[in-house]
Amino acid sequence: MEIGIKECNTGTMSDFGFLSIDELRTHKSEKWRGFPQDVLPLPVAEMDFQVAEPIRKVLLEMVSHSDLGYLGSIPEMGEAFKHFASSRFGWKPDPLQVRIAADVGVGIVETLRVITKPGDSILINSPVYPNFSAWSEETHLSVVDVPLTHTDIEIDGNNWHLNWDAIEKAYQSGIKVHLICNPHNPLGRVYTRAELLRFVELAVANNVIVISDEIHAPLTFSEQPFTPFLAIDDRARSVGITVTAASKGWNIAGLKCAIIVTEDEALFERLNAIAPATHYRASLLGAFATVAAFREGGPWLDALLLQLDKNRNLVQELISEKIPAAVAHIPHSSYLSWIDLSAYNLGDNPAAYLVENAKTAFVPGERFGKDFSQFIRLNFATSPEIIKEAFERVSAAIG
């Protein structure tokens, strides 16, 4: 099946624009190499937009000067992150408590190695990013899963709700860590300050560490304010560790750099046990690209969010028009749509059915938790033309 898309507009919005389908097919990332060319790929969480000019500038300068050595001291990182967090969220983290890792996964794994021992229990809340389970297995932890529940009742703008009774029991059972995804992948859900505060109270009472994966935070839309976990209060800082990166917000995952943030001297000292090589395994290019994103990437990010806002509403319109029996809600953050296709009876794996019959790829819901096999995750960080083509194909395939 040929992709019936005319070349996309590459005019800029601020300093970024859409990439044509022909150019995207030349990309060497997993998203564009993971499927045959007749399959439209909308699974992997990366964007089909031009990279922000400040990031391109620093990369080109470093390459042109053959500046491609090992990553060493980079005090610019803590200061740049403080600048971004302060201007975006009103949070002023301590720049001296910002550590570097190759990516969020490495940051979380190396943190878990220090604050847990094999056999300890870790709490997650599915449906959630599949690597939460993988990282727990890598560090030989026992996973306790308290799934979010879906209802038609909307609370604080959300239809997916935390099971507080089960969460409280899990905390009291002796878990050592609660790994949260905020903003949430795949739900696009942003935890409220009240919800985070309840986590804090439970963590303090039960001697639990909360690791907050905040990689999607730069992509939060205006109707649901994002609260950094460490910005809540001193109690949160005493039990909280944040791991984040510029990789999602500015589409630079391939550059390999993330940060581990604390705001408590005791926790900071505890994490000194992380292997020093964790810092040096990050990328020199990635570190300085991240600094550029945090320092100078605000205008590009604002323009991006305007486009993603249009795209998330377009997706909802197309669901209503093309696959009306599907169930989905407009996300409050990022560029991922979580779609329930159970009404269409597409078998045990709707995503596999759609690759075969619609030549369109999504992430299978079962990867996010055993109870979610009838869901798919769609990445809408692409041009409206590609989004429309995807829904045309899906609609034709499921009737």
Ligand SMILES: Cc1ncc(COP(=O)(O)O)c(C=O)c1O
Second form
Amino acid sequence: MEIGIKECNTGTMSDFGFLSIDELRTHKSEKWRGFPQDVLPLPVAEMDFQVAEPIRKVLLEMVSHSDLGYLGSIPEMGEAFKHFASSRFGWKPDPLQVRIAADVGVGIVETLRVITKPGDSILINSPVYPNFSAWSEETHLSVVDVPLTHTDIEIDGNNWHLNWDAIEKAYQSGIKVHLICNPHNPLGRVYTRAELLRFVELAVANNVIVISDEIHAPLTFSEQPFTPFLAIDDRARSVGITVTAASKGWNIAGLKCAIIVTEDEALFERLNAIAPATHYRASLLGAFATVAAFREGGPWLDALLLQLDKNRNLVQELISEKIPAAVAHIPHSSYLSWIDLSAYNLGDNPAAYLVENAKTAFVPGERFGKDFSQFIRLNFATSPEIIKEAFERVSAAIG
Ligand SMILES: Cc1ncc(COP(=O)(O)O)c(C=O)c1O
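I've shown you the form predicted alone. Could you give me the structure of the form predicted in complex with the named molecule?
Okay, now the whole complex, with that chain kicking things off.
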């Protein structure tokens, strides 16, 4: 397969520079090391694009000055996040209530450790990022899952619906935490303000803390505005903790830095029980790359979203054309497509079938919840050429 490199990715272009397949195959990250060379990898949520210029600049400067020690005080973080959140979402978080963790996983686990005790119950809504269950198990919590349900009926642009009756029952059953994924991985679903408000009301009434994983928020497309949980109102701030990062939006997961944000003095103080070392376990490079992303990464993000918008439309067209019996809805955020392959009868694990027979890798749906074994998750943050090649392979194997 021939895929050329177009250099330059300054963030001012409407068309993105892509890395060639040969260059991508030299990458040391999980996406490009996880499978043999003849398999096209579209699983793990990393992007195949050059890193934004402001981030490259700060990293190169720090490396060239041998500035690679431990992470210490970094008042720039809270200010940079406030700048990003206010310019993007109209939310002005308190910079002094922004804490650092090595990644979103660590941020959520360390938070859970101090706000729950082993045996407490936590609510999640599958299909959802598999680590939601893993983090709950790591902290010895009992998982209550109220899955979203899929119908042909579209409400507010969404075909996946929250099951409010079951959610209310779960809140009333004594859960301590509701871990929400907003925007939602793998559905690309952005919760509406009204839905979030309903979570707030339930949380206040039932003494539940809502942890909002907002790592995909920078990648929200314009048709569905993203509402930060803590921007809703004082009641939301009294029950909400946001954990987020620049790692997904700017593709810097390997640099290891995330933030835990509160907007309520009592909750902030409660989180003071988090081990102080949590801060120092994040990386110096990651923290300053994150500051650069939040401060100066807006133009690159805008260019990225233009490319991802083209790619999500391309994926929908290719599904209709090449695997018309599959069911998928256009995501309103991020670069993941959640595809139901039930109609193709590919056995217990369609993703395993496709690695074997189409030499293309996706994330198996079963990882996102027990009811979803017939789904695959496709990552379209790559060049249109690679996306087209993936669909050629899949359609030759099953179409
Ligand atoms: C919803 C969600 N949260 C967290 C993560 C992982 O974040 P981190 O690497 O910062 O732990 C991902 C990665 O895809 C994700 O989709």
